[in-house]
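Below, in structure tokens: the form predicted alone, a single chain.
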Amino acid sequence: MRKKSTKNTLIEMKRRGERIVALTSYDYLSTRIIDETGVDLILVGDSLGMVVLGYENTLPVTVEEIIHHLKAVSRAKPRAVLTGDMPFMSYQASVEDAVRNAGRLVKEGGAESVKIEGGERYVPVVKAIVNASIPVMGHLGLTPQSLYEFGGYKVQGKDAESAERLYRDALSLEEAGCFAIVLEGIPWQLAERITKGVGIPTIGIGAGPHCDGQVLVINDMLGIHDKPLPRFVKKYEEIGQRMKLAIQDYVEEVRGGVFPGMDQSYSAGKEKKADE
């Protein structure tokens, strides 16, 4: 049986040069399936706002909604490290809010670590959460909670000044106690520099092939979506289309009187089926 992974497992994987595989999950059964594949880290991301709850972006997601989905995911008892996103305004207002909300994700939701977006200005927040014995994963680059500040979903760190700022942010997050950093939507050259410059794992999403690991939103990689996908997404399946075709078959069979047939019907007679 595969051993339970921890933040230290991921750090050791970087030291050995082993690639880390991360994926989002939002429910119990998906988590069971994901964990059986040997994924190293499962993220209950605030992306659930867009792919599960139908919001336009991640900003409306609440702490309660993250906790709700964390509870479902944690019930699957994954061997992967379980990380919960700190949603917008759960840590920006004060350090006290940040520690309290991080504690709720762990205590009520079952998270084993939390993820926050932002660089050097959130060092006090990271330190306080880590001091509360809660592991923290950082998130730099295209941080979706800064959507309005960036003026849209735009690649970050393309010029020398912003690239240097992101590099310094990564060093600051490592020093503050982060056990890993997500790098999203940045040039691969910058991601490679950060990966080589820090001693903790980098997890890329739209950051090229040189990060220590990769993460994708499960709905995106399975083709369950209703919006155009970013360039960095690779679709490994078209589950959404297959679902639609299966449901169309069901609709036609019900309307045509084909389903249910006798094989799906119970009998009052002596002959019984296995589930009667």
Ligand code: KIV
Second form
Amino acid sequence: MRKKSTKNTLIEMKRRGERIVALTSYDYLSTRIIDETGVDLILVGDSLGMVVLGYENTLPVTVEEIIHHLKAVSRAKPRAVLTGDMPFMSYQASVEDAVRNAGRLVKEGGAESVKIEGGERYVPVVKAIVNASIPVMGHLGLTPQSLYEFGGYKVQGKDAESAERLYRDALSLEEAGCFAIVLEGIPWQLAERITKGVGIPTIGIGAGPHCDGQVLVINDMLGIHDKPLPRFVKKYEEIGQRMKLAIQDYVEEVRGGVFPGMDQSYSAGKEKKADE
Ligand code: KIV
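Counterpart to the form predicted alone, namely the form predicted together with the named molecule:
And the full complex, kicking off with our chain again.
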């Protein structure tokens, strides 16, 4: 039986050159299924806002919403490291806010670590959360909470100056105590440089093949979406299409009087079926 994974497991995996697999999850049953596959890290991401709650972007997501879904996910007792995303404005206004909200994700939601977006300017926040004994995962590059600062979802670090800034950001997050860094939407060359330059694992999403690991939003890789997907997503299934076909069959059978039939019906007689 696989041992419970911790942040140290992931750091060891980088040392051994083993690739790390991460995936988002937002509910109990999906988490059970994901965890059975041996994924190393499960993230209750603020992508929750877009793929579950129907928001335009991740900015409206609240601490309460993340905690609500963290609770469902943590009830599945995953072997994977469980990370909760710190939503927009839960850590930007003050270090005290950040520590208190990170504490809520652990204490109320059952998270084992938290993720925050941003580089050097969040070093005091990372240090304070780590000082409160809560492991922190960093997140650099196309960080969706900075949507308005970037002027849209644009690949970051394409020119030499911004690439250098992101490289320094990565070094400062490691120095501040992060146990891993998500690299999102950056050129693969920069992701490779950062991966070689830091001792903690890098987890890529739209950052090419040279990171120590990979994360995807589960809805995207399963094909449950209503918007065009970025090119970095690989769809492993078309579950959305398959759901629609199955539900159309159900609609037709109910309307046509085919379902329910006698096989799905209880009888007043003595002969009992297994579940009566
Ligand atoms: O919110 C999220 O799901 C994320 C991942 C895509 C890294 O931040």
